[in-house]
Structure formats: structure tokens, C-alpha cells
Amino acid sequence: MPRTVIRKSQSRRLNQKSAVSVRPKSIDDIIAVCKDPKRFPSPVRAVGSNSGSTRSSDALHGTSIDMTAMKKFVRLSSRRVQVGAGTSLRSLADRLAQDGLELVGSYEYPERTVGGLISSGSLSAGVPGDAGHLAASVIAVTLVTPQGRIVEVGDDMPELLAMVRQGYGLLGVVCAVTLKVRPIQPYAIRHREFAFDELMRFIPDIADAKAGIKIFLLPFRDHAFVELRFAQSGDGPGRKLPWKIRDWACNKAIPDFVHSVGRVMPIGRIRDPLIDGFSEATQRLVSRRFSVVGSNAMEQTGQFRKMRQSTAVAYSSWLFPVDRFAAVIYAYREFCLRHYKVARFRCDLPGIAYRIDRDASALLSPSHDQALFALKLRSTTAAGWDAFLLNFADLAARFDGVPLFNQTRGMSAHHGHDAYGQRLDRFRKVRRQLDPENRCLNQFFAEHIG
């Protein structure tokens, strides 16, 4: 039987329940779970790094099951590989380059799971010929249903997989997960800088360009820096030294310094201006000094490998349609500067924008009927954090926006059901014959799905 913690939810109600937290060693442990809804009550959730956004993880009154120790790894050929679903996407592309393989897509946060990462959308720049998120890659699921049973859901049942696909863990727990491989593809980076209006008149340019496409936006300073990918013929995946620097650049000098300063200097008018023009600064030095060759698994693997970040940073995106993201780049702006004339509350990171390409291989894909921008919003300061993503929502339904489930704070069950219409119906159905008790639906789900 796994091993079993009682922990005491984090409610303020005055009804207050424990939840379980279980941490499973095998799939038999998993089966234990799910067979036993008395011990291991509703709902029950499988977590991985648990950095989602939202409340999609949530068990506070049922039971969380601790994935990561669930992490076999199977070589079944040069094009394919099984892997445990608590496995990180670090550790995988690790072991997969040491054979000078790497995963066919992509994802900036290699802690995540891949359970976790291929139950939901992945956000990335991407490169020519990937598809528009990782769980595309996924050719097989060893899944355990919420009665307790294990399904080998494959090519054989595609309307299933395509659920299993970015389906939230809501059909059951992933176990074991089989996806594609290649060998390492290296990429050239280009860069350019932008102001506002005009990256604006640049977007349409670029939305069809056959390249990764990443976009530092800083509002504030009226400046943009963007970054364009390109296929690039040779073996091998690069320097790792080069990327590194842009890492610790990017994902720990520019957080720490902004939170540094947002907890030392109190007078606005000294310290925004002193945080955009680091930001500015660093962004600049890491375009023009350090344009590398990457790819996949350089995105992965070449990072620092004890670096811990200190500076927790909150994160919430919405996705656009192509042809919308130049008028959403000015609105972003102006809905910037006037929240913080009105509230005093403002990102103080850079929003990140990547092109993410038309994805149907899910039924639940962002993506799935059409390319889209996805804007990424970012903050080291948590006051106001919240007012500001539901006042950004309204101004992302204005536009078409798409949220992600696991991803999207702020949205509210009317966005999801706006965005996905009747693919969020079909999946409902199905959801509900597989899982007539709601083992696996959560309060958060049970109010956005359903």
C-alpha cells in the first residue's frame, strides 16, 4: 500500500477537513488509491511540481497523489521512449541526450512532470516542424482509471488519447507515458529589438515566418525584444555555456534584482524605473552578446544545474489568435500603464509572448482549430497581483482569448466554455461516462468543466 500522510487543509472555513496525501511507488499503489474511496476519499488528484497557476491541482478535502516518485525509464528505440509520469523534463532530456536524442517539443520550465506536462498545454517558442504543444508527442498512456483500472490507451483508440492529451487528469492517473524522440535539431537565434507600434506593424510579418517565435515585452519602457528560431542544419545541440548565461540572465538575475529592490526602495518613482532599466539592460546584454545555437534538448539541459531560484514568481496566460495579437500587443500596453495610474500595481517582469502553432491533436488543445499568440504575464509582488488578472480577463475576452485550464488565473468558468465550446461539451460527456462517481473532478473543475 502507498504510504499515506494526513495533512490539514489549508481553509480558513470553520468546517475544516483533512486531506490525503499519498506518494506512490508503483502503479499498484495507484490502483490502491483509486480502488479505495473510504481511505482515499474524493477528489483525487495526481501532482507532479505542482506549478500550475490555478486551482486544478487542488485536493484540500480528497486526496493528493505525489507523483514523483513514479519515474521507470524505458529506451524502446531510436523514435521512442517510455517514461514514468513523474519523471521531470529535465531528467528525460538528460538522459536523452547522453544518446543525442531529444524530445520533439518543448517546454521552458524543465521541472515540470511529464505527467503533468502533457495533461495540459505547453507554452514555448518552439521550432519549425514541432507541433504546437509536447503532448503531440505522445504516442501511448498507461493509464489507471478512477475505478481502479490500468488502460494501455494508444493508437488503437484515438478519440481516447486525444482526451488523455491535455485532458487535466480528469479521465483518470497517468502512470506511464510513451513518446516520440529524435535526434538533437539545432536551431539559429535571431534577435531584434522593437519599440511598441512598432512591433505591432512586425507581428503580421512574422506570424507565418516558418520560425520559433519568442517576445521580451516591457510596457513601461515602450520596448520589445524579440527572439526568432530557425532550423539550422549540423549535429549536436550547441554550447551549453552561452545558454546558461541567458538562463541564469533571464530566470534568476532579473527576478531577484526586481525583488530585491520592490522590497528595499518604496517610493515608486525611484524603483520602477531602476527594475525596467535592469530589465531593459539585461535583456539587451543577453540579445546581443550571447545569440547561440540551441535546441530542444539545450533548452533542457543547459541550464545551472544547482540553481535554486530564490524569488518566487507568479505567472498567469491567456492565448490569441494571430490575426488579433498586434491590436492585444497595444491593449496590453495601454491596459499596463492605466491599471497602474488607477491601482499602483504593475508586473514588474517582463510578459513573455510566444507563437504556438495549430494543434489538434488534442481535443482540449488551445490551439486546436487555429495559430495562436500566447501571452504570458509575470510578478514578483503578489498585492494587487489578483485584481489585476481578473481586470486583464475582461480585456482577454475582448479579444478572444483562450485560457488554459491549469495556467490561466483569473478566468472564470464562462472564458473556458467561450473559448472551447462545444469541443468542452464533447469532452464533459465523455468525462462523465468514465467517471460517473467524480473521482477525479475537483471543486475548480467541477465549476469550469463539469
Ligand SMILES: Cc1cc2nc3c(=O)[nH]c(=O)nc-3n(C[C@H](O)[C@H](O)[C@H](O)COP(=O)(O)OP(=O)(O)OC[C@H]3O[C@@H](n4cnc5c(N)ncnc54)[C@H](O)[C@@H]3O)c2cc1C
Contents of the next structure:
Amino acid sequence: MPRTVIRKSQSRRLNQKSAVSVRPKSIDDIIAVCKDPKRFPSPVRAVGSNSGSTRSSDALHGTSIDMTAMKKFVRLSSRRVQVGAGTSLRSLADRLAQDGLELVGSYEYPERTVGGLISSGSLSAGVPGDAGHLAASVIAVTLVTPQGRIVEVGDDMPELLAMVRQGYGLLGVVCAVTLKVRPIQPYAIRHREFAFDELMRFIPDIADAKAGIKIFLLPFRDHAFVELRFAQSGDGPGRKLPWKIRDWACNKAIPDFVHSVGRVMPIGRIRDPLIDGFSEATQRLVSRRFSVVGSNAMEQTGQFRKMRQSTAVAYSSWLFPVDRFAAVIYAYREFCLRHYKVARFRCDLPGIAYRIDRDASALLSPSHDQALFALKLRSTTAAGWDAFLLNFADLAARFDGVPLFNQTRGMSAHHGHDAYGQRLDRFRKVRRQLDPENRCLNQFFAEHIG
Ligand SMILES: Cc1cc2nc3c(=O)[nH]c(=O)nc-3n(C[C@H](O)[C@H](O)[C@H](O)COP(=O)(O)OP(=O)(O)OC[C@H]3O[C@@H](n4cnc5c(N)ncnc54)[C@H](O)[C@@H]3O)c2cc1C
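Next up, the form predicted together with this ligand in place of the form predicted alone?
Let's see the whole complex now, leading with the same chain.
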């Protein structure tokens, strides 16, 4: 029986509408939860740092399992580690860096948990050859099934492993994860700047580049800043100061400035150019003044990349086929300008695009069949955000947009069905076989996957 059952009123950060919240310290605690539907009603939903932008981890009238006490670390070899699913990305990256190691892929937002990260897609500017998503680095998981049995899922169960990776906790609770790691590999960042129409012409050229791609988009300034990340030979990740300045500018200074101006200046025609001007100037300063050498390890341990910073940033992402992305960029800018005219709402932070490699290691990988560009919309303003996203979803669907079940706010069930097609049918079939009582199925996934 879990020793650490917390009632709703005491719960720090879990889903407020769950009937019961628990913070297990061991696998036995999790087994006890899954086996006892009377004390721990369905749906049973594992929760990491709860950073998703949809209701994917909701446990309305059910049981929320806060995984953050499950943090054991074991180094299995020079290339493999086993970590508790509640370990934060930041503490794992810190621990690996002590041994000169890093994760394969440049995942940002280091407050999230390893369990949450591998249970969904991960969008970042990975250098080609790295995995498209962290879930691809998973060699094995220790899973507690919806019925409360422990199963070690590894290479000997390839189909199940491909469904647990990016499986949103629908096949059970991931308690521990064995991951591939590697020695720290530095990369150099080169910067380019474009107007939107130039960027559209540039996209086909860089689509196959041997570089990680990250693009900051300022539609109201008709301007984009492109970061290209090239793998570098060498034995060190370079100087830390330029990286820290860049990290501070992009992840603290811009969001905090935008949020403050938004609060004190109600007049849009003064506020909005001020915000855009500051974002553009800061981004330009960073890209012109600081040529940077970094590494995944440096990015994931960056101190300014905290989600619980003074400014809360709302986000939502869609992914698009590489060959449609130039047209998406154009339509995105037109959409932002038109929506602002009509609804007076605009995203006050630059959008961010990443190229995501093809990755078929998970059945529900968004880039299972082809490489994609992810477009992440961000804002510090809540009023008008949901209406903006609902309208944007229509645009995304016209360009064969692929949603992520935990990161695409504004998606409808039909968007998921259209994008994932037969793979979703296959996932649904196996999910129903493995969880016939729907122990882990919440309302959101009942609507979106079934
Ligand atoms: C401002 C902001 C921007 C972000 N931008 C990006 C981005 O650019 N790219 C990106 O990839 N991510 C981004 N994220 C993080 C994003 O929310 C991811 O979804 C993250 O990987 C989820 O990790 P988590 O620990 O918060 O998981 P949660 O949100 O807690 O859970 C995610 C899903 O996994 C399930 N789950 C969690 N733990 C387990 C477990 N142990 N076993 C089984 N199932 C589990 C949950 O039920 C849920 O369905 C951003 C977050 C914020 C707040």
C-alpha cells in the first residue's frame, strides 16, 4: 500500500480534479495503486512535471500518480544508464555530465521528467543522426501494467516497446527507463537572418542539411533568425559564458520583458511594437555577437531554462511535412496578421520551428513516416489564446499538420485520426487488449484514441 497517499487538498501540483493523488516511492507502491480500483479509482494517470498543454494527464475523478519521487540512477555501462521515471531531465544531464556523458539529442525544457519525455514526442533541434525523439534512445523500460503486474519491456518484445515509447501512459506506468548515452559531443552554432519570403526560398535548401535546425519566427517584423547546429570534432564543449548569455537572453530576458510590458501597457499599438522590437534586438544581439559552441549536455543543464520561471509561457505545437513547410511559413504569417486584425490577439513571443528527423522507433511517433518541421507557438497572454489555437488548427489541417496528443492544444479527435491513420487503429486495438477495464484511459484519450 503506498505510504504517501495525499488527498486532493494537500496535493502540491497534481491534477486538481483527481479524487486521489499519490506520490509513490517504489514500484510496490505503484503496483498497489493499479491493483486496487476501490481505493484508487480509474483512470489511473502517471504524471511527470505536468508540462503538457492538453488534458493528456488528467485523472478526473480518478487517481493521479506523481512520479517525481522515483529518481534512482544506475550507470550500467559506458553507454547505458537506468533511471527512475521521475528523474528530471536536468538532474539526469547533470549526473551524466559528471562522467563526460550526455543524452543522444538536444532536448530542451529540462524540468520535465524522463518518464514524461519518453511517453510522448520530443521536439528539438537535433543534429542529423541523433534520434528524432528521446524515446528512440530507450533500450528497455520497467512497466507496471494496468492490472498491476511488473513487466520488463526490452528488445525481446519489440512491438510492445514501440508502443510504450511515446505511449502516453496508456499501457501502464513507466517506473524505470534504460537509455543509450554517449560521450559529450560539441556542436557549433551558425546564425542566419531572413525576411519571411527569403526564408521560404531557403527552407528547401536546408531541409536536408547536415545540421540541426532551429528557427525563431517574428511574423509581425517579417523576420526570422535561423540557428544551424553542426557537429564538431574536438574534446570540449567550448566556453560557457557565451552560451549562458544566449540562454539568459532567449529563455529569461525576452519572456520576462514581454510579460512585464504586457501587464503595464494596455495600449496595443504602443505595446506590441515595443515587444517585437525588444525580441528582435535581443535575438540579433545574441546571433551576431556570440558565436557559440555548445552541446546537448550544456543545453540541458542551462540554468535559465526553467519552466517555473516568473513568466508562465503557454505553448502549442504542430508538425508539418518538410516539403510543405515553406508554404506553412507563408500561411502562418498571413494568419497571424489577419487574426490580429480581427481578434486583436497575437502571440507575444517568437514562434520556434525545429526540423525533426524521421523516427519509426515508436508506433505513435509523429515523424514515423518522414522528417517533419515542428512549429511551436508561444505566448505569455492567456486571453484570446484558445480561440487563436482553434483557428490555427484549421490552417494546420490544410497543410497535413500532425498534432501531438500532449503538446497540441486546440487539436480535435479527427486531427489525430487523419494524421496517425492506421497506426492509431493498431495502437487502439492493442490498448484495448492490454487494458480491457480501461484502467489507464482518461476522458481525453477516450475521445482522441479510444
Ligand atoms: C513552455 C513550454 C514549452 C515546451 N516546449 C517543448 C518543446 O519545444 N519540445 C518538447 O518536446 N517539449 C516541450 N515542452 C515539454 C512538453 O510538455 C513535453 O510534453 C514533456 O516531454 C512532458 O514531460 P513531463 O514530465 O512534463 O510529462 P507530463 O506532462 O507530466 O506527461 C506527459 C504524458 O506522459 C504521461 N506520463 C508521464 N509520466 C509517465 C510515466 N512515468 N509513465 C507513463 N506515462 C507517463 C502522462 O500521463 C502524459 O500523458 C514544453 C513545455 C513547456 C511548459
